[in-house]
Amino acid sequence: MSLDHALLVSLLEKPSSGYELARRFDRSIGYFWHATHQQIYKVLARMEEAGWVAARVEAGESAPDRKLFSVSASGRAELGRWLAEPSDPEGVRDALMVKLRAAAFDDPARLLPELEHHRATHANRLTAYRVIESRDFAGVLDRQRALQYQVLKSGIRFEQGWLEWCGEAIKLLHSFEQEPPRREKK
């Protein structure tokens, strides 16, 4: 996936100036595509020149004009292009793998702080995750609203997937406080 789809689907789903489209990718597809402001403008910016994107000025009357952002025909046909083509599953790629391995040639408790961060860290999702369950999609859903449920159960069985993987990997290092560390054969 590349960022200007993201940013088309945000758009599609509310046009917006720059810093309120960089503000909503935070609050929503920002949980599972990360991109900084700077790469947002620079990536409206070259939708723009593509035609993918359409901007008006808006005069503000108490702050500066404001460009204001919606998806285009030929955006709409981009979106449709590469919703149409297939993707393959994203690889894992994370160090906390690769230190859990090494902790077999060193102490394993010394990565127990950085366990307990990232459990912390991913609490505190399933927490935002399940606040967002609970404010935005009771009742009967729309099309819109039910794909969006789709993609945040999808986030909501990953936060608890990690808090349970966690749990174990801790209980799997306090196992091994009793034991040296292993040795390199010679």
The other form holds:
There are 2 protein chains.
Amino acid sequence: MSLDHALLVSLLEKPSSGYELARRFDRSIGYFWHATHQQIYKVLARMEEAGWVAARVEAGESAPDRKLFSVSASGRAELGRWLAEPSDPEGVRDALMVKLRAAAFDDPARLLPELEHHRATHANRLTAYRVIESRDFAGVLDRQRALQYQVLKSGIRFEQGWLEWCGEAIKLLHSFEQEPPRREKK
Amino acid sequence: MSLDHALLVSLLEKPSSGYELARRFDRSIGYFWHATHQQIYKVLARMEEAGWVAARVEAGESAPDRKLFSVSASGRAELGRWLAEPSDPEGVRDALMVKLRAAAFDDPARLLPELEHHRATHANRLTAYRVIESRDFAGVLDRQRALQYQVLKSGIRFEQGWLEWCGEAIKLLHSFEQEPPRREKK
DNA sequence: AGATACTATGCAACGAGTTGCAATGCAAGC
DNA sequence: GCTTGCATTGCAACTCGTTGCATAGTATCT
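Same protein, different form: I have the form predicted alone, so give me the form predicted together with a further copy of the same chain.
And the full complex, kicking off with our chain again.
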């Protein structure tokens, strides 16, 4: 895929160590692209070998040494190439959808805790995005900021969508409970 | 993950051959969970060995033989187990978001064709969903139908969200074109 | 003094998914 | 008669990503 390119962008925005990238992927960037530190180290090593990034070791006095990566000219070129390359929208893949259809062959009410949990998680994410929005994207924005904001807006939009959808689904399952529970299991 | 469980659900809804499943994953089910036929055959083989599904070979007169799979009791039990098992909402992972942020280090206008293409794709999907909606989910629905419809509704909701978001993003990029193109490249 | 936790890097083994290829047998069009 | 296309199953090689573990130094709490 293009964890490669996600890392290149992240390094262009700010040269960093692998550890730092991993932490950043746990927050801002990770909201729309997740990766573990092992994977990040692997990809960084590969990209260093390919010459897309260059590492500079920084000795820490009161901390372990860190390898600071920055994007080379050829890494930048690769990013440009990838940017122009057309790609299709990725398909959805959500286990919750499968579970909903599976619920038809079991007691649907068993899904309620799961749905509540999802709703809560999406509500939390939405709140987190709103905080970032008012903290980092208020007022006039330069190009880079405006583009980052547009990305964040997709997050906001989708969390809201999820929230409403979860509400609908929960209501639907509750409506089943009124009727006599027709047990499928023998 | 749980292509396993997606296949189990699909087989509960209708016992099928691998080929048939693959085709179904190219349409209705594939709209929210995609898989290739190779992957499907692999998983079916694994599940057959685990005893979750049973195969019955059906000799075709004017067609190749096909292995018809159906879900066994233990497969059903596994599905029930999985249904009750809590899981976290999956994170987003969209290359387009990365490209948007990458555009800050290149000429953003180069992204316009890509965005137009995404918008068109999402518009097509939305239309397809709408067709399914009015064809299969009009009127009163039983439990199974209602659950399937709820899944479809998430698709509709998200395609609409994408559509609007793409429009926003395109407008944003166009707004950059008014300003003098400040070339990042040396 | 010892336990816990954070910074920092990485390997090894595995599982999931993709890409490319192969085989067979039937039907239809040129 | 030949090519194209569909139905049907599958193998092999590869990449991407996850899980579990290892190491090592510093800081903080008890």
